[in-house]
Amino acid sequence: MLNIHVKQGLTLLICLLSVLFAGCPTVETGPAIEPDYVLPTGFPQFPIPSDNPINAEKIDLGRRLFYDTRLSSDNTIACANCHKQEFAFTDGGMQVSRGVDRELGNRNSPTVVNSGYAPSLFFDGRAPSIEEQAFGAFTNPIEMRADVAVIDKFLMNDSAYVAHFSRAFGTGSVPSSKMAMKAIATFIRTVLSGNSRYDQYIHGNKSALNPSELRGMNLFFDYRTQCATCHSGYNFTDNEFHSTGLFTHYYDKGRHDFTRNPVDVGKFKTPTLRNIALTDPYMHDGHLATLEETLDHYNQGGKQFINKDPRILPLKLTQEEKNDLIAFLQSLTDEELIHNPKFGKK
């Protein structure tokens, strides 16, 4: 009887995992993961999409293609354009990136530096994934407008592409241009800065930052600033949108583009501070030159605006205090990161 009721339970079990499984989707399959790659002291791991897991042999694959202008309309534009690694992947000293025939797009190119953790992408927070944002830009009409039957043919006839999408995807699979999205967003994933000298400040090394920058940080930790309540955690952004009153009256109504909800006009994703000494112009404009503007704009309390976070008041800095806080921001400065060949052009 033992025997009868054990394989009536096994029975059971099988049937309720063949249900159970029958609705899951189903998953692409490819070489096993092999992280290459190194979370910063103190990340947590970012999370991976269940149907583009990662492996070396894709992230290899999406370095090449984030550097190959051939993925472009006419042969000229690159991710890597926009997203130089000397400027800590933006488009540096550039207000606004030229893409295709060289025409100008409307905001400043923010960094894909930590991506992998953000639950949203670009200044509006439209597109929901890595791979998303990459397509986006794929496809605009201003940036690399690409046709996708044309990227998906030269693809395939390209016979080193072929073997580089076998070995990343698995054996046999047709290179596309949503493989390649999926490639280039893996490879951006793994482009992870956290070893600044504040870093290693906070990681036990009490000389890495200056007393000025020690100062500096003080006051971007209090709660006088309240700098620290939207660039927040260990990679400098509440993710959130807010608008700082930039202007009376915003011609780019940003995260109010994507949701149409009045109250969301003016306000712009909230950008990592990690490297901002390389990434200048600021805002999702690029129309604050430098740093010393930037700050200059918070010190004031900003414009009058409907929309504008409440915390966005005059603070009364003095010249040293502002001082202080932009020789901290600049400690957040990745030195491994700009000159990492992991990341550079193969």
Given for the second form:
Amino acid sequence: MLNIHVKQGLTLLICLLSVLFAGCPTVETGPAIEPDYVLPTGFPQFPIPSDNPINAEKIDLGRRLFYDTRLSSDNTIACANCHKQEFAFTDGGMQVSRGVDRELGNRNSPTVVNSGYAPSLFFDGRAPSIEEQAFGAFTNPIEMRADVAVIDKFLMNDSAYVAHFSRAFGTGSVPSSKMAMKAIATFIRTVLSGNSRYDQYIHGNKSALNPSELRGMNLFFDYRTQCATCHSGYNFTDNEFHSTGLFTHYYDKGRHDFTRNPVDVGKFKTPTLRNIALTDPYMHDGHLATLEETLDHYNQGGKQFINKDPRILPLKLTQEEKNDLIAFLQSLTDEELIHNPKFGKK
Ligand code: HEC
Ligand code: HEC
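Please supply the corresponding structure for the form predicted in complex with ligand HEC (the preceding block corresponds to the form predicted on its own).
So here's everything in the complex, that chain up top.
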């Protein structure tokens, strides 16, 4: 926030000085209206790329575009089709996602919540920014299959969008798909979640978790399970790539698709566990239907696989311990996220 205040202060100062001459300067990148988002307690400021500064109008525009099916080749698919608010911005029960012409993809739709903190996007980390990631989804033949020239034309000819782009990017800016993705990325950065009962507990409300959830929490953070060494920090991810030994042979090679390094075969980005009770099914290919199945996978220590992380070992959890761990994972649901009207369709 500090940056924004300093920037605004500067703009104001330049404004005051230049009023004497020719009125306020228009900021090339859009008006410096205080962006309206709240960082959850304990979360740092997310990074903001220098070529895509944040402002309230851009968040608003990004939100409109995120829900607009007219951005896909057959006008049926918006980002929000696969990233639905009620399922913590995943697609709700689909094993792999379905794009235009109802074509199936090969990966499970992950949440976009708290993505602004991720140094790389996608299960294999191939996108370095949300801007690039969004452009990837937008042009992907089995996601939105958008023709950039067609969408550019649509945006330029839509008077409502022309007005919104002007407000978000500065007067006279001409709407384009590229700017649309910048706006969507800006909106996504503000879709934050950090107010689950677990958060309320660690910030002082000692009655927020029941005894079973507390036992599960202790197991989760215990050396014995190692869960929190990968699912670490405020977003329950180390943002690294690991194989948990899901298969003895991986058809989807994961991180290897990007690095081509044999040690990366079968490695996928550690997903956040926030809102995990809402984002089933699980894993990159969605082949584990429930949290029970996912815990069974960990309890067995995964399958034999050359790149399996050495921390994935048989855990010998009792049925009660498994239930406690699941209860803890369920306490990571943030009701505020799924009901916040600021994240919904406008
Ligand atoms: C057809 C379903 C579908 C549509 C439409 C779609 N996505 Fe996705 N999204 C996915 C899937 C599947 C992945 C994971 C792909 C992978 O890892 O290779 C993903 C990954 C992401 C991620 C990365 C999350 C992470 O933690 O790595 C973000 C952010 C995202 N999508 C945003 C968007 C935006 C913005 C749009 C619209 C421009 C969009 N998606 C459209 C299915 C979809
Ligand atoms: C070595 C790092 C590591 C450890 C230790 C680890 N995980 Fe994971 N976890 C991952 C990775 C990587 C994935 C994604 C794997 C994939 O999609 O192939 C994952 C996926 C998950 C998922 C599914 C997430 C989703 O959105 O689909 C859950 C739930 C989960 N882990 C819980 C746990 C629990 C509980 C423990 C402790 C018993 C644990 N993990 C230990 C790295 C780890």
